[in-house]
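One chain is shown next in structure tokens, namely the form predicted on its own.
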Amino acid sequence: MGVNTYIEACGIAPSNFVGVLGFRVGLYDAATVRVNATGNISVMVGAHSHGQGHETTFPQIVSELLGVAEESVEIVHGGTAKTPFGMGSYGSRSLAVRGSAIVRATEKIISKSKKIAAHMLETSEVDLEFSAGAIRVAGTDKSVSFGEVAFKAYVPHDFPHEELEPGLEESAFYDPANFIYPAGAYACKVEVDPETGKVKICKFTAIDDFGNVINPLIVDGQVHGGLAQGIGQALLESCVYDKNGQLVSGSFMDYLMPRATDMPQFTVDHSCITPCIHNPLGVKGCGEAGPIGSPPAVVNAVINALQSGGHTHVTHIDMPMSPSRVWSAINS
């Protein structure tokens, strides 16, 4: 059995920080949200998915906020030409900082929504109410939905124009107050072949704390991917050099990349939840969990395998801990 408990910095960092540092950009991220005249949301961000699932969780948080539904919402990303600026996606990076400018903009669409219903309802807007996708009058039946606002914002021939311009599109720019820190606790359980020295992997038992979770199924498949990382650079993944620094692991048939039949089932856990208190959302990050806690839970499995099995001299193998490696290991 070999365990490992982690801590990342990740979300990066605030600007003024990293200045001190030297980084000569900043570290924020923006989004602009365009709410159109017939009542779909166009989201514009400023870095690119690349496999994280922001098509999905991105309009999870918009509808949570606007009360629309889900499939209202797109995604527009990757081109400069339409979208704002942003740093990219990395670093855990993308849901705590630009989740968090969807949901600053987001909040300024609601803000300017309000005001437009006060015109409506000739009411206050401090007698107003945002949530189920409509603007009621705090203790009555008065209400407009948010249809019926985004509408009047384009079509608007009885309007507050001494106040507001026309229209319903807002942007936001967000940069962190802090790192986010996600931590994790892993448990692996290993059987290894002295004969060989062939490692099979049991089971593997991965708990994270990533603050609040917007979309378990989809923390669960980065979580997954992270481990088939993590373990594939433990076992099998290794480049090699010749002594004249020739690549001689140039194909995948030498690198060993890491296949189903490599892994177990695993068993993740991410319901321990301390919200971030540093960003909006509460959340933290969770893409480079799996391969920061799976590598040392299963080195620490392969050398507690073998001093169990009387092989008390083997304390450290270097990774990748291929058979010919720990086979080398044992018959030291």
The other form holds:
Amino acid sequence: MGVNTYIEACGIAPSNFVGVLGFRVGLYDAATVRVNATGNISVMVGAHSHGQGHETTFPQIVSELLGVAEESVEIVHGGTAKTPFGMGSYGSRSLAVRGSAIVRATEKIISKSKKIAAHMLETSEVDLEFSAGAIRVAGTDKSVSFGEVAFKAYVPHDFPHEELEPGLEESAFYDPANFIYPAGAYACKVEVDPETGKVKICKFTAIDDFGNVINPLIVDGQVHGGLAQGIGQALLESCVYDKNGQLVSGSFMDYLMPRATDMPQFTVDHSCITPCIHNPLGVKGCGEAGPIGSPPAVVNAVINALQSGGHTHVTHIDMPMSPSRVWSAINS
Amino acid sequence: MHNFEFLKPSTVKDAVAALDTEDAQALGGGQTLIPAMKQRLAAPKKLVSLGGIADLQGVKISGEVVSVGGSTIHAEVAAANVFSGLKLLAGGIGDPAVRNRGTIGGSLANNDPAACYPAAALGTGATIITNTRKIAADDYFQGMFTTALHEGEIITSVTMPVPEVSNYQKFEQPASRFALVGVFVAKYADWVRVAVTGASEDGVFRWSEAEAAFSASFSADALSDLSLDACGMIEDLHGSKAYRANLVKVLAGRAVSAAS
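Let me have the form predicted in complex with its partner chain next, following on from the form predicted on its own.
Now the full complex is given, and it begins with the chain already shown.
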């Protein structure tokens, strides 16, 4: 059995802090929310999704804030000609930094919607409440739907144009106040065949505190993928060069890409929730947790198994702990 | 892949005639040759498929002998009522896609040092039957990727005497899942054969000391005083010579335990 706990500084990062560290860039992120005349919404973001599910999670944020259907929100990414200047997807930052930019831009949409609704309802915007896809005069039954406001924004025949711009499109740049600090505890149970050195993972449990979770299924998937990557590092993956500098693990006939059959059934849990206190979503990153938390748990488990089996001289094995390395350690 | 001519004759005679030109190459299931051609490591001008010859297909079991046609795919052997070591071996080659394309003749003709079938052929004392002659397995395997076959000679069938008990143990190279080491053990009335694939720089070989030990006592304990010389073993990123020599002993013992 092997256990590992981690705490990670991610969701990078406050620009004034990284500037002090010598980074040559800021680490804000950006989003533009464009409410079209039809009520459909395009959200332009400054990073591409390569499987982590931005197209699913980001619309959930906008949908909840505006009270519109998730499927009416389209994420636009993957082309710098169409998107605001963002800083990319890495460092478990997409939701914490870019998601927060989406929140800020959507809050500006709500603010502008109230201005338009105030004009439509002939009242003051301070008397208006925005909820469940409608803007209503507090304490009355007078309201306009968000769709009516969106249409009005693009057909502004009676707008007081010196006070109220047409259109319903807002951008925000968000620079985080701090890093985010997800934390977790991982446990791994292994069986080692001492005659061949082969390691089998019997059980793997990953418990993480990611703060608020927008989409639990995507978070499960991120952790699963991360665990596969971390277990791959611990047991399988390695770029090997011979003494002449020739790469000998140059194809998947020799490079051990982790496969489903190399993995156990994972138990993951993120029900322990300590919301982040400085971003508007209360979220922490989940992208890197798996590969950070899992390798030490696997290595600790193998060493513990060997020591429990009487091979007390084995205190260290380099990763990846291939069958031949484990066998050599036992017989050293 | 370079361009090539493709023929699929329906008789051995036509196949032999088609192969009688320079740069012609027989094609079994293509599980080695086609990837090699895709990487332009092989560029035959003419491919002669042996897949359309009815005489080369199928598994026949008659009394004490199993006969497998040269173009029989692994999946068919694995599904047939053949002795357990052969069934296990054929059913564990590659993955379902490989087992439904790859053939016994192709595997034996290629004689990859990590292939499974050479262990079954050598471990049973098989006879490799070609269009011109019969070759004993002990004479057939002549080092990695080298066999007694002549240019243009075709394996028409492989006959294996049915052992009393048999087993095949494979320790997979974890990336390719070829045999890092594979050991085939077959017990006959008066002798035991032990054939090892994946381990040696000379390709498949018989471990004669283990054969003698198992002939005296068919149990894993019979190996306790034996060790295999690591000299001549393959060494690569997946295992040292000593590691492979250890695996041979471990797997031989496990094969006997599983067979008895």
